[in-house]
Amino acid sequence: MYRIGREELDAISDVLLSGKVFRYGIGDACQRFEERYGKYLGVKHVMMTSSGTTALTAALIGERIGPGDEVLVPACTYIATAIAVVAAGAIPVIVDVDASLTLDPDAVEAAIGPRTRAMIPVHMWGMVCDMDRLMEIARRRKLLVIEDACQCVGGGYKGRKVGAIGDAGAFSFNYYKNMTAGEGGACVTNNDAAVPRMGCMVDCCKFYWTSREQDESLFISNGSRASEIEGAVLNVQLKRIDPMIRTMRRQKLRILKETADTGLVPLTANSLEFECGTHVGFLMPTIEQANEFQRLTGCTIAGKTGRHVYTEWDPIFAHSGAPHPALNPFKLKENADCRMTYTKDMCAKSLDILNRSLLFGTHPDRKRADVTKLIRTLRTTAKAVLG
């Protein structure tokens, strides 16, 4: 949470004061969110859920991913990317990431199977997919592209919002988010048909509240839906974001720029000037002088955060895809035919470049003098461990 103040609360009070703490018919918090982040993103359909993770699932069945489908997920992301999948009935295949520690074009390519239907490039800590080759991919073998947008909120891709760029897109907004309400995300399309059952995933009981004109819409989900709370906070929010980016941004050049004569190599960067630059990134040689590194800052190591690295996808490797065998996906006959083995070295290479991978957080209200302190340190140790 980097920014939250009197004016969310004010928004909060409004909300509850009112008593129109329910979005259909009766609040409007929610719709105006969806409505102006549609005209930020440059996308038509906005849905709010209660999260990212119920977001991707909704984009996912939206398109109509589901049993017998493979989805190309990168062996680095938050586990919620390969279990919307699931939750969708569908089977993630786990690709390697290259030096952005994004989706690897080469990778997707050459992971592309006859029941590959889609992919999920994921805009991790920030920093952004090299979308061109991936849409050119996607284009030329006929795929889907959901975009996880989930850690890059206010990010962009030569121009463009990620998110907004594939088929269909997913955001968090969770308390960890560069923009949020504590909990919370949202879908988001282009596509007419994918609304109506993105709407059912979203709020099986929708047509309650709208209409059962969309016979489609009608099957049986468990729900995602926000609260008018959420929405209130997130049209405040939405009002924040662009200038903290801005400032995040100016100080990840600053640092990039002036540790540029270290021999500190910078994480592959795939659109530096409309990333979110959340996080500056470096490449370390070898693991040993990654954890050196680490023992003399104390910054983070991309391969040690544990949830973010497939090998610690304990139910993925357990095909754990459901409450009760009858329902799980890896059990369906429908998938007997995906790819579903999985082993610890399978991406090896995304190992050891998430293993030699060093993070340092940006920050909205660091002051420049702090600024100035990180990348003195940066360069005394960059001369105490790569000479």
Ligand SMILES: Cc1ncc(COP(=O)(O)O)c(C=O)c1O
Contents of the next structure:
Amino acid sequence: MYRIGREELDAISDVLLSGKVFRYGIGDACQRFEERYGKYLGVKHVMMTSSGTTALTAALIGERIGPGDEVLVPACTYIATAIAVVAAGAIPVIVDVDASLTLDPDAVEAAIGPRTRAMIPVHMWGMVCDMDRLMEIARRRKLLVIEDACQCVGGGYKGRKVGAIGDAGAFSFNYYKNMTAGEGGACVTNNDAAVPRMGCMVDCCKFYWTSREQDESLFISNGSRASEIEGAVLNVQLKRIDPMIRTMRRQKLRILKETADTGLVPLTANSLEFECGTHVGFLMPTIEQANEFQRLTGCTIAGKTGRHVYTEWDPIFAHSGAPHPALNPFKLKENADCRMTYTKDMCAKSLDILNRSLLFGTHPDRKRADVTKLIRTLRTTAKAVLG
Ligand SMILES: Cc1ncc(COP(=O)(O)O)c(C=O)c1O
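Please give the corresponding structure for the form predicted in complex with the ligand, as opposed to the form predicted on its own shown earlier.
Let's see the whole complex now, leading with the same chain.
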């Protein structure tokens, strides 16, 4: 979904030619991006990382989630969401999504058990979760909310930027995301108390480069420090994001408007005016009709992407939580009372929705005539498939 080119190349070459390729005390690209992205999101602390997965893990550990805790994750998300929970030492509990393809608030409420400490709402395919309801449940049931905004960089919910609504949030800047440095990520929070642990996960020996007295080296971690090259690219990407999202959102609104009389039922939108608009989705009455629509148009069926459906999360199903059994959260005595039985049909409602959900991507560089062509295809295919 990204645009990338000459400006990024110039920014990278500025970093390389300056020789200032390390972030602490030498270069300023990462520092600058963290400050700018914090302002953009309306959040106090931003820490760049090497990936969205490490950003999620750092966000969870910053909030002191770990062994003994269950974390609710949606049945539809990239496997990294569940993996980050296990990497923090906790156990993921898989919960149904609704027709927005994001966490179903009713299912969340029903899934809360004595060990549940947190939920991870995942804003999927540029669409956003029902944050009002999820935050209300979280506050009432005393759960933490860690937003996975990896697929919704630049997106918002009712005027606020996603990732900055819960207790902490995580973003990915990998190749498939709205802003990219090839790889990269960031975790964010307004919680001052989470910062030392979060920072320790991101760079466990940052204290050598900042202040040894103030910086807490709390524990051993692998670290996932961002490079100045990532910082340089993202500083350019941040300038591009809003106009790109406005264009995609406009395309999506036009497609929805001009197919409104076809019988096609759009996926539930929780904040159509603020989401990213990267995908337009429709819910077919039956799986057979979804398959036929896919055959005729080449669109994506949400349930058939492989990696985004819980049934495909092999290491989670196998309880392969670490490279050595002694480090495996699924085997820890602290987690003995956590729910960790995973079955392929445990979220049958989600599978039904996902296998009936059609996704069409928008693109910032798509010409008006191409959008017109897509609308025409949707109209004729709807007539053929829905009658
Ligand atoms: C929803 C979601 N969460 C987490 C991640 C992990 O991000 P990364 O690949 O940067 O580790 C991704 C990446 O595709 C994702 O889509």
